[in-house]
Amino acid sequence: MTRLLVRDLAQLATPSAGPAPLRGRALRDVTVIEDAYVLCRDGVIEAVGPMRDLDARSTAALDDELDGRHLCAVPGLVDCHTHPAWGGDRVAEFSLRAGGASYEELHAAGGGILATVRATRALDDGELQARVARHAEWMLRHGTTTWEGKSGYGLDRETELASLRAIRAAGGSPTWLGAHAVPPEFEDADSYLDFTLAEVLPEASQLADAADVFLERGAFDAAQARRYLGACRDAGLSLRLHGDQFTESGAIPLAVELGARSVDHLEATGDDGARRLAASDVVGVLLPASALFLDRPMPPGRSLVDAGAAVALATDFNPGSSFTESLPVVTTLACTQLHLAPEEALSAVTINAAHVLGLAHDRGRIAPGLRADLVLLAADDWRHLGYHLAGDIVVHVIQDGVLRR
């Protein structure tokens, strides 16, 4: 048996217990605790609550004590929508673009996706799993505790089981995202699923837990979505769909149809859209690192809100479109630009993300038996997670009981 107690905590600030996923006023549900520590044995928080609660006995035999004087605490972060399987990276395309070069443009003259393909497939197995433990031990730095990756950067068989296998030995939860772009060796969009949905998707069903489609203009329509996303749906994987970043092209009803876990991007969503959403069980993750990086309009994070929607949020880590793996900026940019309110910004990056993940039994609130993944904030009010823009706000990092960072 190991124990930990974190004590003396300026504050403690979890997301108060309730069904998840949240939305409407109960995004805004959080409990701040001052004065505060967080009791953890063999992993999982033991006890939780004000110092002076805190007895002789409860302290007797601990492994580990760590003085949280002057710092706060929040949930382990969730980033359920990162990309981390990539050779290479996109600095030139990143300066093309700050000349002027449009996203959709560059990939249409076989740049964005297509390059990290590329890269990608030049990478031995070690080479995509030493890529891939770097970009998890990136995302802890900045307290995330638990994080989906995606595949999509190899589309053939080798590459896209490959980074399934490394995102799951990197600790994250694979997502197989088959469907991201049409590569080279293929003329269109129906005959490169023909194969891999034969060729890759029986295997890709054993190491994933989710599928994810990018349902654009340029990659797969809605007719193509929906067939890869069935298929996928029949091989027990969960579904997941990039959605409305361009264009509306059909990603919410079609999420919506087959109970997908999310619809991921949402900056041209319109109010027919935001109100569908609202209606049913689907949560919006939404990825305004992406659309900065882009210098795209913003999702509309405080009209689907408003409207009762869920959403997380996520950073979208890429290397073409969203080279962040920092939530903390992530959340400054909900409250600066989707105009979320901190209490809301922390829900969507801690129980609102895991439930995307089908993990919010274990964790993203900080309560009694549930996983102990504790972010500690350099501050005296936790609110700095999002007001300290790109500060070096995490302190420490506990994951699992165990001090990470």
The other form holds:
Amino acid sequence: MTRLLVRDLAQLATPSAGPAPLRGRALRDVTVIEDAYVLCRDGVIEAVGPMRDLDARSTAALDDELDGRHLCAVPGLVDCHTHPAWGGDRVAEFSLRAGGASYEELHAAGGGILATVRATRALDDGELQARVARHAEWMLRHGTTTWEGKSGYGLDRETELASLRAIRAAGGSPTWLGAHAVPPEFEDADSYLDFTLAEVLPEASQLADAADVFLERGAFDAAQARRYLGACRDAGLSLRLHGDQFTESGAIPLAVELGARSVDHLEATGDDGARRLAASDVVGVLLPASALFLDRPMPPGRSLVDAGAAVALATDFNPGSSFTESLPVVTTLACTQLHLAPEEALSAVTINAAHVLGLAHDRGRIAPGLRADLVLLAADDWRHLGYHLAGDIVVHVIQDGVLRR
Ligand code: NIG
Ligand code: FE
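The block above covers the form predicted alone; next, return the form predicted together with N-(iminomethyl)-L-glutamic acid.
Now the complete complex, all chains and molecules, led by this one.
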């Protein structure tokens, strides 16, 4: 048995109990305890409360104690949308975009995603594993204790499966993004889908927790996305969609029809789409760092929340459209660009993100019985999580009861 006490915290902030995903007023329901402690035992939170309630019995037989003075605790952050399995980089494209080239133009010219596909295929398994492990380490430094990672830069059998294995090995929840782009060796999207559903899905479905598709002009249309996701669902995977990033192409109705866990991006979603999403159990995953990085319109976060939609926030970490691993930065963007309250943003990067991954029963809040994942922030008020733009705010990270940073 190992026991860790975090004591004398200036504040502890956690989404309150309630059925996930949180929506409407419940998204703001954050419990704040001043002068707090958290006791962890064997990777699980044993007790939480104000210091005055900490009894001597609880402090007997501790293995470790952490001084929380002038620090705030929030739940370990959950990044429910990342693309960590890639080789090379896209810094040359970044320069071109700085000069005015658009992301869609670069994609159409065989750059963009397909440039990363070439670089990823060139890695051997060990190199790919090392890349994913490096990215997981970056995320941890910014307070991410649970993350989802997508394949989608292989698009051949070997590299897709190696990506899923590398993501699992680095501690992530793998999503098979087999329908990210059509690789150059195929004539069209349908013949590529024939191949990948026959040759890759049987094994990918054993390695992944979910499947995802890029439903967009120039990638896969709604009929192709329905075919891909239907086959993945039949193989036991939960479903995600990249939708409404540049154009509204039917992603929300399809997500609702198929009972997907989430539809992600939503920069182009209008009022109708927002209403349909709000009336469903599908979570809208907002990726404001991607909109910022591509200089695109922000997703309508405030309207979605006001309409009653369940929302989560994620980085979309990838080398092309969102080269950041920082959920604290995403929290800043949520508050300043999407006009979410800090409380709503906290729920969206913790409990609701955990729900998207099917993990809300054991993480995403600070409460007895949940996994001991905590982030300690260098501030006396937990709202510095978003307030301190790109600040050096994460002091300690506890994952599964172990001090990782
Ligand atoms: O979520 N939109 C599609 N896929 C990624 C970008 C991938 C890339 O540019 O390499 C995204 O933004
Ligand atoms: Fe993405």
